[in-house]
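The chain below stands alone and is given as structure tokens, in the form predicted on its own.
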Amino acid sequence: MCGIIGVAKKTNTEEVLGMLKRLEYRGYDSFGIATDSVFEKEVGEIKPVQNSECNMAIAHTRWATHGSVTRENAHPHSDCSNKIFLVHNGIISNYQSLKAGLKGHVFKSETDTEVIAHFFEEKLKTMDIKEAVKEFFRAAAGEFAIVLMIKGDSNLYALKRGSPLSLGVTKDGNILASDIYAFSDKTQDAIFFHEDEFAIISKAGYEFYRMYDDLEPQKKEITKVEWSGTVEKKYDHYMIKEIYEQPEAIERLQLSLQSAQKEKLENLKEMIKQSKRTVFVASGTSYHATLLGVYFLNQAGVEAHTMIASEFQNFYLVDKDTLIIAVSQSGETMDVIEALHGMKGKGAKIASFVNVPYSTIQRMSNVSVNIEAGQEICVASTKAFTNQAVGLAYLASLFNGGMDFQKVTNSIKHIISQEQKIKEIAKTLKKKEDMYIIGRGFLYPVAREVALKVKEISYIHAEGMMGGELKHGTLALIEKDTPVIALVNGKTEIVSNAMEIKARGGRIIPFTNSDTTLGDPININAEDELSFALAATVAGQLLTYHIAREKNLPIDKPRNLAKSVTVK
């Protein structure tokens, strides 16, 4: 989930860190940079260094795998001679075997990534630098996207495995990148490494080559990017920024659905249909969105059933008959591409809903929906799953009529207009330990996805569950004054529910869109299922944001997480 950068081209420290700000949001527990003359590392966010010109250079924002967050375990790191230097995104999962064999090296770090840096220079004691790739393609296991830079040399060496990358193509030399974010404001000229990837880039061009091929030069194709992803931060912090986007970004969706993608959703409407069985596939907030486009599906007569990415191929029998529909908002999400990788082969076929163009899940897609909300700069999806909701919901229409999605966002602006309301319901909760989020139908997907809000953002410990399920085990947590929010859209079992926690002593916060006497309601001004899920969904990223402020919480960067999940 790291962030790296490698550039070829005449810059300087400073232009080089701008681009490595822009992929912060995949780790900030340290960050390093090395170039011909200037070698820094430090713990946390990506502060300024001396500021030197350069014709090459390496940077890397990491999120913690191998070894604790210290200086010494910041990327980049260097073999014992202090000549090759490099950076790596990924996890080589026999580092302690590589390791074992590389006799007399001294290791400065705990991670898995100086291994390579020391296996490089064994291996380039007695063979070039491509013999040396096909030992290391040969030798790891595991993922990685790795851009090397040996002293001396004018060329960086990238490779991929599993882990993204991307080189961006200007006039004045290339930039090797985790993703387009990086280099999106200098080029739309962008080349995505394939699996098994080995390319040398410098300055004045680039070569290709393909592991299983005797190291021909491969024939790349630039695509034209068109999405800079560029954000102008106006406000305390992006997650409230992304909150109050959400109507906006519904918009610009249900127009795209409506006009450029309109084709991409009838072919997906027809893959559904000649399918025996449909399965979703996704992790964390994506899953919560894929649980409510089942509800939607299945209440428009389409069957469909969905998986948690970690444990689908444990889990899910898959064949030519099945189609499979990739849910995630980087496009990146490991797991996810875990779970698809043979499926093709077993005869399915896959879709996907993702936010970011070109992204690897994308290109692995028969047909891949956009679902437009614009770049998140926040760890904690906001728009992004509210848009995967509505496009999910959007394809369930196209098989019972249509939907009036103008309802949704007013739903969601009524919602931010109680704001105040919702601040000072936070004051209360900051220094509460537990909390416990009931819903149950098309409201239970809601209530897993604030609970998770909450314990990502505002570091609360708390629990989304079917209210059904409270009186097997869970009522026996609930103690004198206890907070639960209870989602109530008019179903007369979430209130007994309500009553079941309110008589032991519980506090009961209602989310509801009628009158209640169980609380002091947050009102949801919603009549129909998508209106109301949507809005309470957006009450309870209020809530947490404003629980987080109360606590003076990281918001935008919370501890131990980042946005782009791109290890198992």
Contents of the next structure:
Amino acid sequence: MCGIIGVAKKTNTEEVLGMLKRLEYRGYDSFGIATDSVFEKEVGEIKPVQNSECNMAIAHTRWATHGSVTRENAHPHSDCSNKIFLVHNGIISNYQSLKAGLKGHVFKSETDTEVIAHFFEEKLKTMDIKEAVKEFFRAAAGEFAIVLMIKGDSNLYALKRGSPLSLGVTKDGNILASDIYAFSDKTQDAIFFHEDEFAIISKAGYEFYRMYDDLEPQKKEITKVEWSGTVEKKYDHYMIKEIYEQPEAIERLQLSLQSAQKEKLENLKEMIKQSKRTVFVASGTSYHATLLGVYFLNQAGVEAHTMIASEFQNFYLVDKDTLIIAVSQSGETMDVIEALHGMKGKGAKIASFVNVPYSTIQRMSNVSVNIEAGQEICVASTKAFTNQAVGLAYLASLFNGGMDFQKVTNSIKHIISQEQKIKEIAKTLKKKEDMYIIGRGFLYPVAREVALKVKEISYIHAEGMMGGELKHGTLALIEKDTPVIALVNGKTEIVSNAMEIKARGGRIIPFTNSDTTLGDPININAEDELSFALAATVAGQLLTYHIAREKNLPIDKPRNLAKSVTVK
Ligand code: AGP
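Given the form predicted on its own above, I would also like to look at the protein as it appears in the form predicted in complex with ligand AGP.
What follows is the whole complex; the chain from before opens it.
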């Protein structure tokens, strides 16, 4: 994972770290910066360093993979003579064998990245940079986006395989970054790197080369990027801001689906009709949205399946008649990208629902729908999940009659109006170590999603499961006062499942639209399944948020996680 920056223009450390801060969602274990005169790295989130002017800089925010979270393992890394500095996002999977070939070099860290600096140090003794880059592309296995800065050289050198990298072209110079948000306040002109590309970047310009058998010069297109949404923060945490934004994000999506993206949706409907099967691929929260997508498409008579991206190739066979729909907030999740590469090879068509425009997954797709949630900053996905689910339900509704967006937003607003009550429940849960969430049918994906939120934000072990599965094992874990959120939509089976827990001393917290004797409920005011599902999800998001507040946890940046998961 990690975020990288390379700046070839007159700048200063404050400006560079400002850009790096926008990539902190990619990891925040440690950070570092190297300029023509400064070299600083530290464990923890990005903090100011002594401000100084420079003509060139590289910077990095880390999500540790190889090597623990220490200053030595933070980037930039350098060679033996501290002449070559570099930042890297990705994993060099054969770094140990490369390292074994670098006799006499002294390594200061435990990382795979440092090997790259020594590799170039060695090669540059006998060849020029282009030859050395060719050697590196041939020798290195794994994924990388790398920016190299060599002392005394006025160029930056950028290499890309697997991990994302883009170039922002400004009137004063050029900026390399893992994603375009880093330079969104500086320019609208972006160039995206393709696979196995190398670029020489200076203040005055850029040259791109593609690694075929040799490095071949490339013409690159400049994309005019339209920025939408704001990152302004008026609340204590981005999480609560993003929870509150949900009704407005749904309205934005509705407008877009019914106007600007109308034709795209019609095309996607045709693609579904012409395919033998539709299969979703996604990870984490986005996977939970696809479970809802499967439910609604199946209800509409369309055969649909979903599989978690990291295990896709082990559990699903695709062919040229399969339509794949990738669902991703970031559009950069490596597990999803890997799965898509495999499927493209088999001739499958690719569609996607993505939040971040111009992202890798969007660019890999034959058709890509923007879910219009606006920039999501908190690591925990809230409004993106909601808009993914709304987008997928809308797609299903094209097969069986329309859908009522207003009912969904009203139900969510009704939940937000119960925040004080949810806060009181949160106080009673803050000391708990385990929690369960049960649901059936369209509420099973919601149970999974609420459990994931509880784990990542309030650090309580939580399991979201099908109500019917309890009796097959998990019931053994229910003790006096074990908290269980029951998602009760008036169906007798789920009420029975909740009663079985109650009979064993468990504490039921019902999220329901019906009268129950199960306990004091969070009232879901929903007339249809989608409204119920999303209202219950928002209730779970608020509950999680308030438990985490009670525990004084770092809500927007939970430990060990990153927003965009760009490693396998
Ligand atoms: C959500 O709260 C999580 N942080 C995580 O599960 C996330 O949904 C997952 O990593 C997939 O990300 P994507 O939607 O950007 O592909």
